[in-house]
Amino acid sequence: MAEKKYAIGVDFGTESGRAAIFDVSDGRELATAVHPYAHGVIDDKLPDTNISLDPDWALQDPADYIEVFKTTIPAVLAQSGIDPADVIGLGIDFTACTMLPTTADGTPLCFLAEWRPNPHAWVKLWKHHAAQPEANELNARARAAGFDDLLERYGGKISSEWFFPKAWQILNEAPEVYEAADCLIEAADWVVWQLTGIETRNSCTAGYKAMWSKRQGFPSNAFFRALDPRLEHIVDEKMKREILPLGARAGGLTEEAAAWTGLQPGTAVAVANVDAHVAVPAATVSEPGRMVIIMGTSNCHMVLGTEDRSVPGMCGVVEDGIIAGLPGFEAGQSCVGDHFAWFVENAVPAAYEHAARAAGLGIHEYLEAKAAEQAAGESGLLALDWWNGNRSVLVDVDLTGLMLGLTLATKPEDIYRALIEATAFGTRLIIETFKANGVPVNEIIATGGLPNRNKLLMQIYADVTGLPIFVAEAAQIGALGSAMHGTVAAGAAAGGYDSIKQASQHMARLRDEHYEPVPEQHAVYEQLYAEYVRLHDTFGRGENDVMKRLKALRARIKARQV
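Show me this one chain by itself, in the form predicted on its own.
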């Protein structure tokens, strides 16, 4: 009987990092551990200073990432009782674009006393939206200079969340930090660098967040010169042109990293991956037509195609970006779980909190139960899901939330259900946009935190989209996907696999339960969706820019108060 082998995946989220250890033969999870970041999301003041951050900033401390390795991996080894010698590979996934400036040896500038008080020396988290002026300028100047083809690969617009707007913001607002940075790097690649001692760059973040393609590489120096002459040589001066494919071996654990983790030196480490993209093969998907939606604080929609297509408002299409040999498409919604959390934290009356406690339920469970008593359309409410801007298909962080139909008879559960429906309508619009542009979507595989907690949400998504929804079995889908890539980095000779498709066939599974659309509910949602699209286009496509005018007015008033 062959000796059992194991792999570890580390999933770096917005508020915490989680590790899990899996049996390579069947993907069975043996142990998991989570480490909340000590500094969380830094969006008010820099730690240990009185330096305030402007609106739309979101930073992190890279020291928190190292603590994830030091705490979670030893914990899963101890819980599982696995001999470290039997762990053949390690993989990581990360939020993106989450990037930082470092010295040549990988030391983050925010670790250095001279730069620590400067916000631009810290990690810019994926939801750092303060580079919107740079994103706007990038899109305008790229089109003016004739680089429309580059923009079309990303749905026509580059987002403020992406690598080059964030890098350009550093250059514009803190040129001294930009000059001091020998390296600008995704946090995903930085943590792999800390594990292996080798700087590598992965094809997923490079392709989806930094405009790299397998066939053309990064945009030309002429492209960057058209944006800003100071950016002309950013790739050669601050980045690397060598990009490694997913599943490749980044290196082996250094002696120092082995001491952090309790694993053996030399253990294979896969090149980094993105949290959403790594979930696709872990959700059993390695072929076109099946959309994977990672549902949590935000939604990320991943689908494989048979050929490159330009799809308006998508986040990008990257050859080999998810599965080798196929173009991978990404779209997303910026506010989903955060949507519901906002409502619960700010707008639910105390009487509901008391009733939830009396029923032995959390407030989300209580609201879900009451909302589930309603039929589609019963509340008379309709909302737009833009509390944190719009990622797809409008790519506009300056859009804000809207709800219609409120009356003196409106109850909290009505609003809660309308917010769920709004996110489902946003997902349907994304699906319809893919279909209209030659990318089929025939079924949905859901994963992430929400499918495990909110059955009403899952049924509403099925009813709104008219598609069956299946749920991935793995509770820690990111960690499983990362571990699967770790098995590929180790290779079959070490007890792993030679491709991510092979790893998916052995290690990924779906649950038995799934959600089918209810025809009567779907018929009502057809009517509500048509109204949603009208609102979406009225307020999102320039007919009425009241949301942006209000946001600008707020900024002017706040500026006077400083």
Contents of the next structure:
Protein chains: 2
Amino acid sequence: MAEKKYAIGVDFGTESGRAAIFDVSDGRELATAVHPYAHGVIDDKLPDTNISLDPDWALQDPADYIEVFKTTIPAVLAQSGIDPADVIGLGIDFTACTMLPTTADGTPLCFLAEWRPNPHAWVKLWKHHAAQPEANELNARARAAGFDDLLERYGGKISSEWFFPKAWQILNEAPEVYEAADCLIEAADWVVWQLTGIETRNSCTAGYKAMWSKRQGFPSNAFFRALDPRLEHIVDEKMKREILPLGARAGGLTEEAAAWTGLQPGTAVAVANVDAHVAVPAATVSEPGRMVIIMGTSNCHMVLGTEDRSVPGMCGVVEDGIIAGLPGFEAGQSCVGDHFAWFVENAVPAAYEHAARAAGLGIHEYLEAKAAEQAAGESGLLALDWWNGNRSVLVDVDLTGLMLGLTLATKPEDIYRALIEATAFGTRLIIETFKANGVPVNEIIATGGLPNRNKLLMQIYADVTGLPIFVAEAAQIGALGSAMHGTVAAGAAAGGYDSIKQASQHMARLRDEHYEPVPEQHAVYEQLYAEYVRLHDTFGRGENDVMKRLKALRARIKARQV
Amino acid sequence: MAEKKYAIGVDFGTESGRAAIFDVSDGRELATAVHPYAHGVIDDKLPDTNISLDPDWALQDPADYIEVFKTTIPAVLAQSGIDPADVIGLGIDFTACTMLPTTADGTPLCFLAEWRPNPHAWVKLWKHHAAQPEANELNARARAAGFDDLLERYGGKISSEWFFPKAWQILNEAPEVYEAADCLIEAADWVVWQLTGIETRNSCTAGYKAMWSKRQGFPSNAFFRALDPRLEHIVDEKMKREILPLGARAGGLTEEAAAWTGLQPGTAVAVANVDAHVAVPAATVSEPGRMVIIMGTSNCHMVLGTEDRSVPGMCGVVEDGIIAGLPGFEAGQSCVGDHFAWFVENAVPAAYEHAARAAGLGIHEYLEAKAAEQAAGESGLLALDWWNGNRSVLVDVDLTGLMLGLTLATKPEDIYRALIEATAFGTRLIIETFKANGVPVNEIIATGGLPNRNKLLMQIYADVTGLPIFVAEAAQIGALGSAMHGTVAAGAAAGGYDSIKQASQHMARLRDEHYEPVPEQHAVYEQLYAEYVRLHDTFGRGENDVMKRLKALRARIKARQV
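Alright, leaving the form predicted on its own aside, put up the form predicted together with a further copy of the same chain.
After this comes the whole thing, all chains and molecules, with the earlier chain placed first.
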């Protein structure tokens, strides 16, 4: 019997990084450690300066990422007692698009005294929203110049969170920083560069965030010229055209990185991946037909297809974007757990808080228990889940929430349940859109925070979609997915695997219990879903743009008051 | 200078009766006293029995009304020290339709041992809703038999709260009670009968609640036959065809009633009136163009016209119904203060309750203060005020509430303000409907509980309607209106007045402060009102009947669970 082998995954989140070490044979987690970023999210003042940031800015310090390697990997080795010689591979996943400017050798500009006081020299975090003017301009000019096909791969709109709007914002607001940057790079790829000494670019961030496609590469220079003549050569000047598929070996660990981590020099390091997408194989999915939904403050829906299809309103379709060799489709709902957090903070009466405390329950648990006493349709309520706009399938940040059916008998648990149902209807509409465009969805695998916290929500999603819902077993799904990519980077010869599909078959698992749709509830939800679709189309597809007019009016009035 | 003269008004509410005594020369209130009904609203068990009432029943004990006379009139005489010889007249107003079966001499059937255990022998209070099947049947059969014109005088539908559905319910469910009743009568007229020994019927209840009109009298026998052959002669068998105008002298106080009250036998007693309508002249209005709105849990809108017009969706138009000689129009909103009560009970977070307490404010005051910091349109919200259905102008109990424009930044005060605004838009839509149908409305006089409690609401109503809003001065507006009718029953020769108009000019007053629309706010509300109307029509006029479908679905599911 072969000696036991192990792999490590490092999952870089918004506030902290986490490492975990897994048994390569069965994916069992042996130890995990987390390290909060010393600077967290930088959204007030630039560190060690009095330079204030505008409210929609969100930066990070790349030094914090290196500290994650230095603290968490030694910690999991120590906790598990595993011999570093038995660790065959390492993978990372990251938030995206989280990007930074560096010199040719990968030194972040913000590490250099000359550039350190310039906010544009720092990492722009995924939720940095200050590039909205550039995103608007990109979408308008791309359309005007006839690049509609490119936009359609991303649901018709490029988000301000993505790579080129952020790069363009640097160019517009700090052309000297743009000029000084030899390289503009995803933080995901940058940390792999720091581990291996080799600059690589991965197909997931390139595809979903930087408009790259396997067959056509990046948009043409003509495309960038149409945006801004100064951007014409951005790919050749600041990026790389070679894009590596997920699971590829970026390189081996450098002596320096080995010293940081306690691992052996030369340990295989996989190319980078994105926190959402890396969860797909870790949730057992490496084939079409089974949708993975990461359920948390927002929902992220990912499904593999067999051919490149245009599906309206998704976040993107990328061949090799999730699993090498297949097109990966991503869609999203911008407000899910956030609905319930808003509700609890703003609309739950004191009497309910007291009753929850008396019952020894959290307020969410208490509301869930009361809402679970109801059957589908019993509240008489129907909501549109647009408290934070609509990502898929309408791609419209200016839509707002709606609640209909309120009476003097409406109770807080009725509204709570209606909010859950609305997000379920939103997910169903995404699924129906995929199916109508030739991308099959036959079952759902859930992961993220909500499946552990709200069984009622899970059952409602099953009843609304009419699909069985399974739950991924891994607690640290991102780290597991990253470690799996590390085993593929190592390869079967080194005790790893030759493909993500193989790694997934051995290392990923579902929980035993799952959720089946209840036919009676599903039948009622069929009626409610039809009503949801009608309201969705009335207010979302231009029949009555009252939401946009109210929002615009509100903005004008607020502006006048300033 | 003539000796001072006084008049007494007695205002019969839902839970209690109140008397007040006024100076005839200027309407100054000198004393007031209230007496809660011993049996209150009987909606659980019939008194002294184990007979349970269904949830939509609401009865009263007529003996409680007599107690009001016996306690409150002596109290106001004693408090004010006024010589009963100087009291020239007495008037009453009552909730309506509140009706009861009696023998030919006016003895309520529930006073008789034989009938006392039968719920149908008692007073059916205005909010007794168990005659809904009869109301539905009445509306359907009247339409089928071609009596549309009759229904149109009442906005197209007769309410289950009104006289004939209640009478018909007695006939259907207790034909022996119906048979035993020589008389079916409004409690308003019944208490006047008890005071004077003379059975009279007033034009207000007859017109607004029993389908009487000055020019056509009651509906024809053929109409009643079309409903139910047993009802064919209901008017001749159980009612009176002679209807007296408001302010007419019903009779003089009997010796017995004089003994109850401490007033002199023969004191003039006016024919009965309704609590809402009697407030109109007490709010200074006895001419067209000035709308009186009683603002409380619900809103009641009354305005005088110059000619009999059909206005869609109002509660009724009755010549002599408010002021003799003019058509009186009534409209209503079924949920106003109730919205805010619902909101505070079900949707205000504990943090707000704590903050209100810390600031030494009630929760309504606290929310009002926070909402008052906003300008029109600033919340981004728009609501349909249908938590309790819609009375005017859609006359549809199956409509439900809607809130639109919600975001993660929406705060409780935003929703509170949007609810106020929604009721203001509803009032404006009623006013626009009157104006479009030839009934002018140039200013608003407010009375009821809300004008004293919520200045923000008053200003929003002015800003939304674009009309100045004045507030009636009288604290006991019903009692003042009733006393004014007492002065007219007494007549000028006895120191009273010859018309309600004269009485109103002398005895009714407005407060000094009033509310003027602010042009900038009105301009924004013009835009929001247009959006309100569009939503109102989409969901209220059949374009999308989702509210009714959800309500019907809810009812089916609830029924299945029973």
